[in-house]
Amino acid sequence: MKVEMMKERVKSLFRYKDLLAQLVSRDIKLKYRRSFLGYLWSVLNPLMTMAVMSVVFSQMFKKGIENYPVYLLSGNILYSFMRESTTHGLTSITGNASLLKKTYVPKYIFTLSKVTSDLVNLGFSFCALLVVMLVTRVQFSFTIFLCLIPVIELYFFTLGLSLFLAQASVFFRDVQYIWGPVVLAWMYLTPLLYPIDALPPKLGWIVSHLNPLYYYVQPFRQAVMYAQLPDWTLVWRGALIAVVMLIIGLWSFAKAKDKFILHI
């Protein structure tokens, strides 16, 4: 029954394919709606936020990390990716409470388009982690192109996670609240900004074996900053986290959405 019920979810998600791409385009092109810069925005918004944290921080962990720019945004594009996508996930529901309530369309496609969307602007991202590469000469290395297995496995977690949190804030507002703390939290408790090596030893282990985003991160860098073959213990683990929110995300967004007409 399990198995009929996932076919029949998967050939949805095919008959609206088309509505699926429509909403990433739509949301690509209204982040920089009138803007005069556009799309470049996306690759100078990273520049610029890693120029100036370079400044202040670079100061204080140039003994302990080699080309700390490059160090820096190789983390934080994905961190960024990860607390954008799931703040717009989180509204992905309540944000598109007109819609629903005038045409049936599967629910969680609201929340697909946001994570996808943002996994584009992602791209753009990386192309301003490039040519800080290009610019402090890092060594280019096949390996750079292994850095898209963590990449995919963030994109899975982020997206069971949203889902997560799309449902959860139908019904409980205050979690559009809570979450902003939360996420800042998360990147200090990252190694985005410092290496793992600076943290206790104690506090370095719970990062290193409890933070999900670590085991992103971490084999990103590898593979792109040190042109190093991923550590496969990460990779697996960072498999396996994101299989689990996944269904996590999966699991209570189709419990709780047949209720959300009741609450948006």
The other form holds:
Amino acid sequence: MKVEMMKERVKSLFRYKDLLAQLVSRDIKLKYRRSFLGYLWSVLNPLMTMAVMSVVFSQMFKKGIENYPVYLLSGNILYSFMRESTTHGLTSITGNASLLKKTYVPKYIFTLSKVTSDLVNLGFSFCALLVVMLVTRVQFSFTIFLCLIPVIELYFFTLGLSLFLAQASVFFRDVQYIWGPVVLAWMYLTPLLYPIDALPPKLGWIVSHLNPLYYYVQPFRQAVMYAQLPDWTLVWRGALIAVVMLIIGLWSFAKAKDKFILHI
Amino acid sequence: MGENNTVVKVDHVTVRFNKASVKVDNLKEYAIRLLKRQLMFQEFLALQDVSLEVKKGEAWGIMGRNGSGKSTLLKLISGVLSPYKGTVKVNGSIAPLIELSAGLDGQLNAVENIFLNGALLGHSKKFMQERMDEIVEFAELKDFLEIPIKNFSSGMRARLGFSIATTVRPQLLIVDEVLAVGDVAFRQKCEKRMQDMLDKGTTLLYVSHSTNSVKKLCNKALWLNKGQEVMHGDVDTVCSAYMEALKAKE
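Switch from the form predicted alone, shown above, to the form predicted in complex with its partner chain and output its structure.
Starting with the chain above, the whole complex follows.
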């Protein structure tokens, strides 16, 4: 019975793949429409942010980290993806109210399309990272391809989180306002600006065990900038957390979706 | 035949809304109300025990005064709402025109909107590409394809929306009082197109306050009042009864 339902769901996702493609391309097209440099901003923006931050913070953590710009940027593009896509995902249902009231489409498609268009944006940011790596003469290695693993895990983790937030914000608009500070705190609790061993041991343990983002940022860095194989323990934990988050997201969304219409 | 011939089957459906005087959508208020036990539920039945069976090729006009549940019924059939009691079954592809410009994005231009709207109705880019010329021609928007449609007039939007929804040849067309915005010439053109579609076997659900246009297009009619069915059946019978009831009120 359950399996049949799942099959039906996957089929319906397949049926709406064109809609998904259209929504993603709409987001990407509209993002830079009427700006002079257009898509180039997707690469320039993380570069400029990185430049500002590394000037400020490299003074503070001078001893700890070699090649600070790459360290910072590699963590930051993953974090930014998580922040952007959850923030967009959060309003994906309430923002499409007029459409949802008037025509039938699977509602999760709006959340899925937001997270996916931000994933495309992550691709652009990755180009920025490659540029900085070339400029700072980081040694490239085949392990760079393995960075896809944490990225895919992060995508599903973020999707689950966004689905959860999207349905919650239909009933409680407060979620939108709470989420800003939450992701800010999350940024400081993730070793993006500082090395993990700069933290006091207790806090360091908490961050490296309880912060899901750490499970994605750390293997990503290992693969991209240190030419190492990612730490498989982290990779497995990351996968597990992503699956759990996705299930929570899908379950809460599926439970709430029929009531959306009364609240949007 | 038999079952397969039925396009829409609405079976003893009731739709319930919460008509609570204050809408609670933030946590603080929810918590306070939870503590005070004020999360009351004032129910409002938009439809009560309504049944409708639409067979392939039939054209149903749905009539009734404002607030009688016409749009609710259409939303139910198009899947936007789910019933509180009863079941709704639909076979075949639907093009719901509950509002003509609903699926249009103001920032995008006409061509992009045709693809987006087509995708909303479940059609591929290729499918829409093949019908592009026909859509543009019918909507009479050849010279405005590159303009973001937020700059369109409401009539232009309506033309685009109607043109997309009817050009894709759905099996079931749902039209909710959408032709009121167009000018007379365009309205006639739309009625003609709907007539063509009917001749080719499309099933139509049509909401209108104009009994004349209902009579012209439909062969069956349903009359709703305050969420309940007053009568259904042959279009002429229902229309004249409806008109008489209106006159009696005056």
